[in-house]
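Just the one chain here, the form predicted alone, laid out as structure tokens.
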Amino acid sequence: MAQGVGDLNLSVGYALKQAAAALRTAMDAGLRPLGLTVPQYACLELLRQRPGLSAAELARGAFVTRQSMHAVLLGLEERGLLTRASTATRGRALPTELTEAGHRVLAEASAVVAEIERRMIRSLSVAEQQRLRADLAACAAALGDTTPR
């Protein structure tokens, strides 16, 4: 007979889900006054760090489906926070870049998110923070890439 998860208080997966849910809730609340959702923020941050990403690349990086990313991009474009080329420079993918307004909104959003992350890990030493990042990366690698397509 297969053994179940057991006591949820001892489950790493459950603790990880609790942490992810708490982080998402805090980010939703922090970004709301800026008129941003978490996927919109992720899209802007990805574009700041890697200008010109395609919608498919943005979807993978923001952990959303391509269909969801299309809606995210339309909303950000309508607000004037990003631009998309009308023709592809390579293949069929239309590169996307932040506008000046996008950079300004992102600067505010990044400060909000950084403060939330500081609150989340403030009880951990620098060594514990490094270990946590390494352990989470190892957990993700053990399960393989599960990014929505």
Second form
2 protein chains.
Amino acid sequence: MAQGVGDLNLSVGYALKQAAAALRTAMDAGLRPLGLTVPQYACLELLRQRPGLSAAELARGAFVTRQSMHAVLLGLEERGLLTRASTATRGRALPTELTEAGHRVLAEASAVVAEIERRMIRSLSVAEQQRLRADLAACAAALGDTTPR
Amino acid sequence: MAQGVGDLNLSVGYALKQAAAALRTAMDAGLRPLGLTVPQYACLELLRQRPGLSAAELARGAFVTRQSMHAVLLGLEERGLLTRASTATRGRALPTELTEAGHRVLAEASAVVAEIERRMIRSLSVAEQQRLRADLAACAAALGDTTPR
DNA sequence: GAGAGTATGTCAGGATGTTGACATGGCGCA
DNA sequence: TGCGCCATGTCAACATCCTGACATACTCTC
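If the one shown is the form predicted alone, what is the structure of the form predicted in complex with another copy of the chain?
Complete assembly follows, chain above in first position.
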């Protein structure tokens, strides 16, 4: 018979959840004054780095479903932070891009998030940070690195 | 002016979110056949290790709000997996404990989750696992290690 | 002993996310 | 060419979770 999970304080999975929850809470609090939720910020950040992404690609990058990202896009588009092509250039995918206002809001939000991330890893050396990031990526890859259906 | 978040692929925060999302997805899929959600499993696992916990303490341990944990407890109690004291022995806190059925279900679930965690960290040595866990704990502590209000 | 401050349990409402489904548009293959 | 297959966009229904609020009970301080 397989053994169960042992002491939670010795579990990597529990520590992972703990850190992710703390980060999420800190980002929520930091982004609220800007009128952004975490998924909304993630959407903007992804579009800055890779303009023209479709809703489905954004959903995978932000770890939510297509449907959730659809709602996020509608909200951000109504606020004038991004524009969506009305017709597909290839397949059914509708390319999305940031507007000027979107870039401005994102700049503020990105500074807030960067500060939070710096605070999170301030006790680690640069080498340790890279190692941590690599280990986390390896964990994600080992689990299949899936996004919600 | 503060710099923003750089390349997401170089961000520890993004890697953290990615790994946590992969773990959550894997746990969801593994626990579904047992009729358990992740918060429900977390609740049972916490109670095994620390019987007599109150709803508020369970909520903090599972990284959800008191209200969410309240709903989880109602469901698990109705299924006969745990019992809640009807009167408080100290303060308003109502101690909760697993039933025999609860222990049986948890044993199955715990084996499933342990297998997922093993798969997640199989590419890391024991020393690397401990280091990763310590780094994650440090990150959580640096952010205040808060749970949702 | 009285008061503020804090922690807990609980209820109601609303925001958010997911599941399920369907239609449409490429792509590969016989 | 025709067919199956997959990806995308979108809608409706449902589940989940959080926000806000209130009552109760302990603790600490004066």
